[in-house]
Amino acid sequence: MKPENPIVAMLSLAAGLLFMWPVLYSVWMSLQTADAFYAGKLAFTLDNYERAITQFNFARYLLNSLIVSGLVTVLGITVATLAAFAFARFTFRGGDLLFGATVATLMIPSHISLIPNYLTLAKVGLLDTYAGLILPAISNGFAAFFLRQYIRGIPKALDEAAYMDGASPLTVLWRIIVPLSKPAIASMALYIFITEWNNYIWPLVAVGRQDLYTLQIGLARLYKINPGEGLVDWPLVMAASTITILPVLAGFLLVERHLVRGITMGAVK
């Protein structure tokens, strides 16, 4: 294997740092004093971590983001598995339509459903609940029509052997097809975890009470409390949002395995 050219590893560095200078940047501020930084000085403190978890309440805003993104992940996840098994694998009446209805929501702005869902929510009494921040969430037509495409590269012989050792469908879906397409569902599930962990639309209109707040809402509101004769205590808000990014982050590191292989296999489909 020929060695690496120093030059497409210098750019390629070059490049990464460019990217990841902003993240950078925000972590160096939010380990700073608010006096230091507008001073121009230099004085390393933890307390801007410690008064976001503490006295802002961002503790709790992370607890709700967890359970709401990975609740609507798992369910999302699941729905749209099923729906692409059933889309790729089974011929019945309607179904072309109906999987063109649900590519067709992909070109909807999220936007439209905001009034429709609230009305739906308030006249079962789902708002200011943790499911009335999940269930509008859970149907995703982009993972079941990415899903659905990638399901079909399978080979049906695999199907149809089971069903010839009286395999049921939900067996085989369990037994052949979540298996064999892991990549496809842990970028999947990457995908639907970070449009929710950024959702800030929602929670907001969903969401009165201060105990639900997610992080989004937190962030924006730590950002208008925290003046201080008209400036505002960036050093506190990079600190806030650190904590934002962190859970993200981690779990990009625990399927970036998978997400790579998706993504190449995909495109070699």
Second form
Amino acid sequence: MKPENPIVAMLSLAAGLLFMWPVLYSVWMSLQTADAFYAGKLAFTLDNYERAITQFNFARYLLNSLIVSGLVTVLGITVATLAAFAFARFTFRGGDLLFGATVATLMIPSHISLIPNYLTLAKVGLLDTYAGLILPAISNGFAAFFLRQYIRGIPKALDEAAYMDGASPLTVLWRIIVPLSKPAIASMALYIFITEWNNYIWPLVAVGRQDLYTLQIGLARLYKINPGEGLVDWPLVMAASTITILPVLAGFLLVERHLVRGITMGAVK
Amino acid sequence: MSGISLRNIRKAYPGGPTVLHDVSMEFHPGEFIVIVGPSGCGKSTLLRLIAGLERPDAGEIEIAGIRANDLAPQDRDIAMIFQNYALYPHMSVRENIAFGLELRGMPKAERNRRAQEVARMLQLEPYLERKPGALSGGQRQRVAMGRAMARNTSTFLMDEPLSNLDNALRIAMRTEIKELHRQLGATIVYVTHDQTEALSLADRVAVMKDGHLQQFDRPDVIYDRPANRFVASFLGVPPINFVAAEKLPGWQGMQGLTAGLRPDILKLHAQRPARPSLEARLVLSEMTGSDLLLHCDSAAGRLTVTAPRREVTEQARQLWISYDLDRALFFDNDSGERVDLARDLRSISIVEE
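Please give the corresponding structure for the form predicted in complex with its partner chain, as opposed to the form predicted alone shown earlier.
Every component of the complex follows; first up is the chain already shown.
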């Protein structure tokens, strides 16, 4: 894209910097020693990253977050796509009611289901396990709703042509609907991944074992465990935060092309 | 090759009107059947029932002697060409053509060879690696045909396959489809609202209106002996003229009839002829090529007549139109059904004033 107007370009740059500032500042801070930072001097080091990873177990938290968010994304998008296909293409008894219920879940704050979910998992003995972190998050009403709307935009004649060609419903889904819904699926996958990555309250409730902590829990604990009489070791916290945002950034760059297409798609067609 | 038999088919969509009322037809193996009618007459629904994309509410569908009501589309040995082609946009032309073969477990080398073969027949070879989005309307139409042909099925269903093409291409493709039918020898059921397509392609034509089968017969029979007013008016270009039989000068036949006069049985005269004729005033003339289409007002109402261009002069405003009553059709005013009149009942006494 080429900026047509210098004023627009300047404003865009300013807005960009405004949004980038906290991120840039935290990266800047993470690269300095605590002493120098508080003394107002400059002393660059990668020490904070090393400490976060070795001393404060951030490598393990990162792994946990990747496992949990990754599986939630894969399972969640699978469930949402299957549900969306069913809602978009089949009429079945209670289908409308079920779809209404799916949409209704969007109106319920997630914290309301916190205690019931906790009790359920306690009953089946899944607290303090990966399954306990993952299972409650894989049903995503918004993703099912969004994908259903998208699939409804795909001409039904394509399904019918495939059925005539000899396809089963699952073949139609896998060979026709999924390839054509790639932008929407990529958008939703990223959305689910980021939501789960940033999830704080559920991992806090569901696990007590430190080796199952996700990054967000680890990050929060940094405040409590780091020494210094009321002083927080901000450069260390910033190094940990930078570790936390990097995978999300990478994920965004990976699907960005699809994401933009997914958002603009409805306008053209 | 397989025949198709439809017996007392009834279909209504939930919450909608009944789309098909008790339709029964028998298609012989290898026949080219055209189902024709105005939009909303149920012709596409009928095709979808044969395809298995819809289920009938009542009645029996038999394909190749086997009851097919509960067979899934993929088990019917039928290929279908959709009005909007329904090509898979993410697959190349080759993949589009070969998809059905792949789903039926044909090895890759063989299905590629088959796709190549079909593409050669349809002159699609240069486009095999292209996606449908990069093809013209005519090429897409051909790919849709190729996809159906690749599978070598005994029956093809075509749902207005030419309606998205421009006129020249439509005429060319019409010939190709006819030629293809001759080559493949398959049963073809073809739905259209275009009466020219119906008459030119079909071995037999089924005319439908409001979910009822009006007539099912050879094109020449449908044209010459239409079952009712609707069939007579729907088929034939330019359309047939209807006038009250009583208004024809000297009519002494039955009362309560409408005469159907196709433009080709009307003849123009500059002077009053010796035969029975209507005096008419030329209102509008349209050139169609070598012929003129003349719209005239007469005592019996508006009549459309075709005449060779050289026979009509621009100045001719006052005309006489004679008619050949032996070739006229007669319809009951109340039921609209065609009435077979014995010759003497359509007699006209020529009363010269």
